[in-house]
Amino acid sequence: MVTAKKFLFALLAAFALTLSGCKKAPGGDQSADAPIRVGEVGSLTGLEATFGTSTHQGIELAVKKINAEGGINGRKVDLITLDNQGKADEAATATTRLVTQDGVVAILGEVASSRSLAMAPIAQSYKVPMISPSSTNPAVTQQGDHIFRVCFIDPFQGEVMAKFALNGLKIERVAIMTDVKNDYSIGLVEFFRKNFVEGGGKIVMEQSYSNGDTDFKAQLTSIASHNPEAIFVPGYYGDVALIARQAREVGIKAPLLGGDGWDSPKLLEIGGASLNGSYFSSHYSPQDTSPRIQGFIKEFKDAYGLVPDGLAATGHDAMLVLADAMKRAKSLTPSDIRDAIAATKDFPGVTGNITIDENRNARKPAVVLKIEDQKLVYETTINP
């Protein structure tokens, strides 16, 4: 006889099973002619949505173009983009959704550092490899040997930026503006000013905002008496927009500097030419002549109609580095997929020659570009 404890429990068991036979495994369908699932996280709106959007053109235009050239291993590849809405739980929530419901082998962001490190937890528990085109706070990889990155890190970028005030600029007194809510700015900010203060410069001020504020005059008005030679805001485009205006407003000639955040087309659109003289790395320059990014920049703009960005261009190289591991991997299924993004050496990217490190990071050079009548020119390449 079947007690009423049993009974439930079988029933229990048998909702159990019916759910996750909705689900699919990582990985997905691995015969021979399926697609391969590919999943993409990124801000297709809110408030940084040219980074999403910039970043999901170069990451399409790759699988186009993999897939126009027979696939991998003669299997398309299917790309699955999720918009998280510039939001740290959204990108979370698309992450898992990925995994469990859509069963890809992979995942593609995201670009903002708060939100890859809203995302890496969950790939690392799912055992499902990730690769961040663009952020750049060190965090993201730490969270696990499944999560890496193409871009250079903080680290690198911060001491870029100092050495370039220093040297190449000459400047000894800087201000700072960090936003507070964001990991990415925080995380800069560190490691310029440490670079910054060891080379023998001054931080004279600093002050603080929240990503979205809209009125900065008070930070402004107040680093403008300490008469800083520059500023360092590694923030967001639109909120770098703004506070070059009023800037301006309050009577600081001096030039901003920043970090790859700066990276949009909406930057100048917003800031106009109050940004001009400034400056900010990032992870390529459309100025460059070889044939690598010619090419690169050319199908960008036949499919777009745009020059291609900073974000554009990691988001190609993202999925151009997934290619070649799954092509070199054992099999299509997460684990040796991994593996061989791991093994990745001197991959020819976009951005640079792509070797990732011990600590799934990218080893490769950054650009400074500066700010001069309202366009973006080269300046220099820093490699690490």
The other form holds:
Amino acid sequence: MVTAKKFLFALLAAFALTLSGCKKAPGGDQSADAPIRVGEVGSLTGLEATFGTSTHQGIELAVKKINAEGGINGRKVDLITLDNQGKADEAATATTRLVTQDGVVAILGEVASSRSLAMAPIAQSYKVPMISPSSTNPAVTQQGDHIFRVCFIDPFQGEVMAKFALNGLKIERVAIMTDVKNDYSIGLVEFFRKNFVEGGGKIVMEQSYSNGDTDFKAQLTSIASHNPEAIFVPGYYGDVALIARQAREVGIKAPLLGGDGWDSPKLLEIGGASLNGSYFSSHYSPQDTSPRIQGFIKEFKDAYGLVPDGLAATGHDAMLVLADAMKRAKSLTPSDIRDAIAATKDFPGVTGNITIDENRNARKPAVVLKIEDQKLVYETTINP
Amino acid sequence: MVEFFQHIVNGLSLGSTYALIALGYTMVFGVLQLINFAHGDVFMLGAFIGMYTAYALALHTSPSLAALMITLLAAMAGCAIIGFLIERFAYRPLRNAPRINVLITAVGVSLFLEFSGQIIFGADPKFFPQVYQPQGDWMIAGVRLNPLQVINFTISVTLMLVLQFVVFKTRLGRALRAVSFNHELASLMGIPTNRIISLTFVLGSILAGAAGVLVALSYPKIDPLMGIMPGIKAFAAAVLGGIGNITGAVIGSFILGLAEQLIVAYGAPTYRDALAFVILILILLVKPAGIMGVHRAEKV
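What would the structure be for the form predicted together with the partner chain, rather than the form predicted alone?
After this comes the whole thing, all chains and molecules, with the earlier chain placed first.
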């Protein structure tokens, strides 16, 4: 319900803004104590709604903290959040709106790589820095020198899962199911396959589906006849949950492996017991006892009443990295902020120390989580 | 070979979920010559009513056939009321308007339900509680049969037979057919036309409600936009079988379900949604009225 209300409010706000027809140059109001406008584009509704809502909560929590501590050199941060309904074209439109109408100095978003790829060329063409909290497809930051991310990329994530399957689980025969509508899934499969085969493993079957399908029995029936020891399904949580259920229905007992697209409370709710014994890689584990992570979890619980998932943590980090850069920037123009983000070094984020490398990606460890009794259990951390 | 028969079983079970939706489509069309685009969304509402009923009565804590029946009845009753309201307030005022107005209204009702659903239920996918969890599978010569698949199949074929009986063997059915033939003439014969049309919608919506619960039980991820794709496919299946024809709708649905499974298994999974329409076009080129349809001269 909260989402619905926020959505309505955003709609009304959008409408009011359109009516007043206000147009501002990038950078907005530069007077000394006016709030700094930061834009956020996320999938608050749609098939991957928890990606957008979790990330938004992480960002909102960071903004509250920054403003409570006196803002950026005395100026408050004003976060403008737009919903893209989980659609790439809406994400592109929202980005244009944030820059041309709202005059934001930086943009946060998106989670899904396909949608970040729709936003990045626009942010780049207006020379406004954009930080993706958790898009892992390598192509995202290759769109231009204004596009950053605070998470690891798929060549690493694919390698993590391939090595974990070979060395951790000691298995050699894996089947793959790719979401062909999804740049993230396609990329992750490519790097997993490469590393797994190089490490001596064998891909016994490859199948594909499209994001939003509900029936996967045909693919799974074909996979079952090849008897894999695990199935690599680097899709998004809603599809994965149904795939897991139907895998058990067609008689597959093998565990499923996946990436950070699984990270949502909904995965376990919809997938139920069928996911027990499966593994996925993600940005952080709530079971990590380090004070930085436990502090974040406590603040998040106080604000929203639930344990943050990995995407809430990366959203939080994206905002903190941006705020840190804005504090260091020579001025609050988009280009100076860009330079400051690029110079980020060893920033202590929730998901680890963040250093932005020359390709504008963050080098960070990944954690592997296991699903046991429909709960996430920390398995191991793998460093780059 | 076993694998092939497994695909056939899966195809028939997918087809029976389309059939449940297609039956409602085809019945409303048979009587009113109206394509009720909102039908897929009534199906979605059926799933949500089922979900809320199950949680309210804590039916998921003790899964049983009785719990399924209660959920089904609640969804069917809820959808009956919704169907009645849609007809009363959206379509009845347009009874004498050109058909295109009604068609546009149907699209409007559909969008209204989808987006109100996003506001009321929230847009993220929800889990449909497992009110009935049949244990174990039946293995027949290596082919795995899930009890839920069998239930869906049986219910869709039974509903088809019941509808066939109602339409062709009862007084009500005779009235339905009379209204379908010419509703002005039917009202001159003393048939309460408005009540019959209302009833058609109510029956169609009851079918959609039942379909909502049964499909959600097999694919337990429900969201306010879940009715769009199955709605379109069921519509394609109904046209394929000859829209307005009850047996045709079920046959069309099975053809579509089988074709989808086989193309995913042996061809290109990416094209599964496109396939529905390719088959539709091919069959309509050869048989413009659909497989079981009878060609009727259109009065303009």
